[in-house]
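Heads up, the chain below is alone and in the form predicted alone; it's given as structure tokens.
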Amino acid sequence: MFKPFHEVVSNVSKTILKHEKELGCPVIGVMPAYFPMELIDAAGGYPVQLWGNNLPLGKSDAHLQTYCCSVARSVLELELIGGAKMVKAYAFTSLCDTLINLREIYRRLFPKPTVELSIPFTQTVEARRTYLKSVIRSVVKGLEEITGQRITPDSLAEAAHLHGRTRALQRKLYEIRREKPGLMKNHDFYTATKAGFFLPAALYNEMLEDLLEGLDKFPAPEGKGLKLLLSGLVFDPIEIYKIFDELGVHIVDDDFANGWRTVSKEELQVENLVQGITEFLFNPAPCCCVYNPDNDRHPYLVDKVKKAGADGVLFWYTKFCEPDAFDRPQLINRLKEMDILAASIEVELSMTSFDAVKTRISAFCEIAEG
């Protein structure tokens, strides 16, 4: 059932080139995270999400310090080595200092146009809307210049329904994983999620519908296994999930920015686009990169663990991700106060050896089972 998704992830360039030709749309690379891809689709673009890659890093070191996160360094490396020739433009958000600076680097180094959805750090919803009004106007104008097409109310509504359907199907996949631990291999689950970063939404939805129909036919597996919840910014490198599969560990839920934090977003409301995008950016799942004093991560994560029936939480720390690093100690303390086992592992997207990670995961699992 998962073979089509593995084929996509194993050859991303081939996938994008194939669908670019079929659609006749300019490919727009979406940088992490929370940029509404509905806007790109409505403008006649083909959005592909770039959350980093497993490339060895070299050329990017001339422009980004080695203590920058491997997400930013690896996407820059891809452009520098000519691996992103099919991408005609880039869409950025302002999640952290590194990503803000990365956009400026792209503007100086490459002739490809960029647009930026700057996420405000404000105290009130009204202040957010006021700020976003001009930002969204600039983004819409930039996308229309890139694609040569206007964003109309009809194209926006169609795109909102299309991507809203994608996230609804993904939420169903998450639900099955929670209710039937062990039915899906961890590596298969995240491969199916990652495939959506590169496929046209309509095709991806069809693939998810077929997958869900197949999974619904199977009962929950018998037997018990350790159940974990993972939390972090990016769920890569997905090769690590083979370690969980080998150990018989069931990941029953996650709090990844490119996982549940995005999947949980309902259909974008486009009648009032500023209000709709404000809600889209700041809710429902809190994020360490998005300031929202009305949505506290501490009780949210505790409640998420309990609802998932997880035996513990493993924080998936992408090395040098500052927002995640600042949040993690407080979250671990809160979980421990609630008698929830918690630990962290440190990963880099460019890593090729997983022995140390396997040792760390094995030790945590032994403690949890004990």
Given for the second form:
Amino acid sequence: MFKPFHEVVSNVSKTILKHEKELGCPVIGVMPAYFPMELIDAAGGYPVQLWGNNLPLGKSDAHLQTYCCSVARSVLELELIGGAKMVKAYAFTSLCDTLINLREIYRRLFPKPTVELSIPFTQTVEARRTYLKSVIRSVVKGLEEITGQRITPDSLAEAAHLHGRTRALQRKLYEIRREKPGLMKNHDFYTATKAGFFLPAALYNEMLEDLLEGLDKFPAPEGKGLKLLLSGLVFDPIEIYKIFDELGVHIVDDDFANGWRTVSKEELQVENLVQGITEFLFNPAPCCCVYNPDNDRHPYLVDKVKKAGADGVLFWYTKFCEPDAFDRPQLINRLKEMDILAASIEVELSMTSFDAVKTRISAFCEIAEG
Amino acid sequence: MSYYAGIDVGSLTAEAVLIDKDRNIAAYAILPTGNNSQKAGTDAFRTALGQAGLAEADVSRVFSTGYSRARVLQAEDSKTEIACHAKGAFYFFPHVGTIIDIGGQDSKAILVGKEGRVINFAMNDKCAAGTGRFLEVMAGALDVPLDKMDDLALGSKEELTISSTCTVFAESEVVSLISQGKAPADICLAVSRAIARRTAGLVTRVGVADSLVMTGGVAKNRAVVKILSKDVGHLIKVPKEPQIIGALGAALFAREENGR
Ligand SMILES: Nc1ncnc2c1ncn2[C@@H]1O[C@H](COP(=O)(O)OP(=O)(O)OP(=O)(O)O)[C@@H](O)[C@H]1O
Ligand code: SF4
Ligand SMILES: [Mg+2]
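The form predicted together with the partner chain, contrasted with the form predicted alone above:
Below, the chain from earlier opens the complete complex, with every other chain and molecule after it.
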């Protein structure tokens, strides 16, 4: 059932090139996180999400310090070694300092156009609205210049519907995982999620529909494994999920920026685009990168653990993601105060040896099993 | 009579421990892991059996641990080094709260609760700083046998500092100290202090309990243990043979039979 998704994930470039040719649309690389794909689709672009890769890092060291996260470094590496030739332009958000600077680096180094959706800090409704209004105007203009097509109310509504549908289907997949732990292998689940980064939304939706239909026939498997919730920025390296599978651990839910934090977003409201994008950026899942005091991560996470019936929380620290590192100690403490087992593991996208991670995960499971 | 065995195949050494049904240690062996971890596990096991005058058939259950725990042929199941060092340390010191295991490539701090159960742990990250490998590299640069480093260090007269935590840079600091004509004893002490400093940070991360125990090969270096005790403000105890604690823990788990 998961074969088509695995094929996409193991042949990313080939997949993108194939669909670029079929669609005849310019490929737009989307940086982490929360840039609405809807806008790109509405402008006639083919959005491809770049959440990092496992390239050995070399050339990017000339531009980004080694203490920057491996997400930013590996994405830059890809461009520098000529691995992103099919990407015609880049879309950024102002998610973190690293990404804000990365866009400047791209502007200086490469001729490819970039757009940036700045996420407002201000909490005054009026100021936020005014700010976002001008940001959206420039993003729309930038995208239209890249594709040579106008974003019309119709194209926007259609794109919103398409991507809203993607996330609704993904939420269904999350629900099945929560309710039937063990039905899907962890590695399969994240492969299915990851495939969506590279596929045209319409095709991905069809694949998800087929998958959901297939899964529906199966009851929850017998036997109980340890149930964990993962939290972090990006869910890669995907190899690690094989370790969970080997250990018989079920990831029942997650709080990844490229997982549930995005998947949970409702269909983008396009009648009032400024209002719609505000809602899209700030709700419903809180994020370490998005300043929103009305949406506290502590109770949110505790609630999530309870609803998922998780035995513990494993924080997935992509070195050296600053926003994540700032939040993590308090989150772990809060969970521990609530008698919820929590620990963190450090990962790098370029890692090739998983022995140490395996020991850490196994030891965490041993603790959880008591 | 039935026996239980634990086999710990680490990055540098492989140990096997045999215990009887009353948890008495019947025999143990320590061998270098070399380049064939599977064979190292088997060899350590057979050596221990030979010492105890037992055959494989006398052993009811074998558990493995260590980096190559999955490659141990004889093992019915495995446990992480973290659980095993905790279990093994608890066997000798039932009041233990914090365990420090420094092996060839890993250093770990483990916080345990009742019955030696793990509550929390921290591991060094990837880098060899503050591990047994660090000691070995420095011993090599100084041309001093590994097991003589502590005696030398404890007789040191002058206080020197190695500031780098990175093994490669620290080695060049040592080379530079040698070329300045500094005494090997003083350099040995500085090396021990560098390891202790790294380890103290790790221990503080998990929590310093009243009773601390150090295991793994590096615990054999008395200078490191002494400085670390001072750094964390508590006397650190060391079992007679700290290198077999992981294997002992695995044997104890094998006896309890409740492994995963
Ligand atoms: N007599 C000694 N004095 C000081 N240090 C010693 C002595 N014997 C061994 N060591 C140190 O112990 C280290 C090996 O420890 P140990 O056997 O616990 O490692 P391991 O379990 O193979 O490694 P790991 O747990 O990292 O996989 C060596 O690197 C060496 O520095
Ligand atoms: S991983 Fe963290 S630091 Fe890196 S791009 Fe994402 S948010 Fe920014
Ligand atoms: Mg060891």
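Computed from a predicted structure; not experimentally measured. Positions refer to the first chain, counted from 1. Only residues modelled in both forms are compared. Heads up, when I say rigid core I mean the largest set of C-alphas that superpose within 1.5 Å between the two forms.
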Superposed on the rigid core, which segments of at least three residues move by 2 angstroms or more at the Cα between these two forms?
123-127
